[in-house]
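Listed next as structure tokens is one chain, alone, in the form predicted on its own.
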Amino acid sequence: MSEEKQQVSRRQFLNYTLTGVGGFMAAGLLISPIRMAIDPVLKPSSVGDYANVGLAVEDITTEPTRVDWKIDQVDGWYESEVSKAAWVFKNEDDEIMALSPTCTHLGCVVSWEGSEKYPNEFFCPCHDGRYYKDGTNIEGTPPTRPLDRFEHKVENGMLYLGNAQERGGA
């Protein structure tokens, strides 16, 4: 075994020196990409939280009726009150249906029985997009897909509406 000490040359110092301060530098700024890109999985999903809407299941008939309700949402690091609605009411199997009021074809805000012309519809003004009391799109009007439909269930009487799902089919 030899006792000798190897001499570091004044280049491989320096080499050695720059690749570990560059090798930190670079680790400092992955931290945050790598960061923002794993914090959304890591953070608990509010999917499938419930809403209490504030109607009681007594009070829902056949004919729909507009409920308009707040929650709070999260984004980022602001917090705000968000308002939603949804058409609720009773169908000929006296099951709760909740729909949403937003159009499929642009987003305009579609009402019931919106129009003298067609009574018994849901009616977008936008461009006369109609559906169908169970909330179908009519064949022939702008509408490409029926309106969403919101998940809901029953908590001591009250109905609760979570997020609205998306229906296949024209």
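Positions refer to the first chain, counted from 1. We call the rigid core whatever largest set of C-alpha positions still superposes within 1.5 Å between the two forms. The structure presented is a predicted model; accordingly, all values stated were derived computationally and were not measured. What changes on going to the form predicted together with its partner chain:
- Put the two forms on the same core and the Cα of residue 75 is off by 2 Å or more between the two forms.
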Second form
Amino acid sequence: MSEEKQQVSRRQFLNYTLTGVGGFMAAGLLISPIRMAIDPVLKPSSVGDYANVGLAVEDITTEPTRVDWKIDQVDGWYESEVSKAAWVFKNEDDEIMALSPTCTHLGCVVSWEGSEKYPNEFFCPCHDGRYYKDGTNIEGTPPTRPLDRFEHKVENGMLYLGNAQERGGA
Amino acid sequence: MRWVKDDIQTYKKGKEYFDTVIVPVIPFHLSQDAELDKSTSLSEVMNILAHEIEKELSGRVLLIPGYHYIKQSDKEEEVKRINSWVEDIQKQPFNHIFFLTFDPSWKKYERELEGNLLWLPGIQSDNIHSDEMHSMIRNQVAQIGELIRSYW
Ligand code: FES
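What would the structure be for the form predicted together with its partner chain, rather than the form predicted on its own?
Zooming out: every chain and molecule, the one shown earlier first.
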């Protein structure tokens, strides 16, 4: 008899704790979006950081060159190394341009002179999206705004890139 | 796009732009101790490869969850099962389906598969985070991307 009684209470106990855990988890789910928005600890650590992309400024020419680098990113659940890329060159005003290779249509990776048919342009292989050298989207092709441009700075002759900034549509 | 909600929402808004599906095809087993290291390392590399290819071509390609199967299982049966995935996928208008695998035993059944088999020789590595591995993967991604584009 007493054994049975014990089992019942044990089951009850488990039930209570499990409900407790479930309730706690549900609360966590409800709270988390707000928490992510306000808790600085959960924000990406690399915001505003500039990364050395391993390119000496004196090596930058008027011909767009692809540079690749990695940053640490905290993305909600995962902390990971994210690879980044940019097309870097000097424009007519001798200004450094670092354009994001992400097509503003649906996000494929564009290449400088990626199609033989279109010299002197950036080309997206997915739906033949095209951009002029300064990143402006070419009307009549799917992209609706120019390629994003990275913030940059120069330190000790090396190029540092920051965040990519959206630019207005053409 | 990947099999996550945000990406799928983008896909749904622009379905007419997506005509290609990539299916990583990955064996699983726990039965052969001697093979475990190799199998898990290949599986990791396959996932990285698939993700990198998706990144290159994300506006036209849908990367769906991997097709997993027991390594020693009967391939005739697996062919039927994988083709049933294709049947479901083709409820949407996809023109190209690519199966990506390191497992050469699929090669024999290539013609029965309702999609293109891209068999790649396995990349062996002690450390998938090494620079060597990175450049090898980047190289592979570029080549596979080019191959996929040649079907477009
Ligand atoms: S994703 Fe570049 S043109 Fe569509």
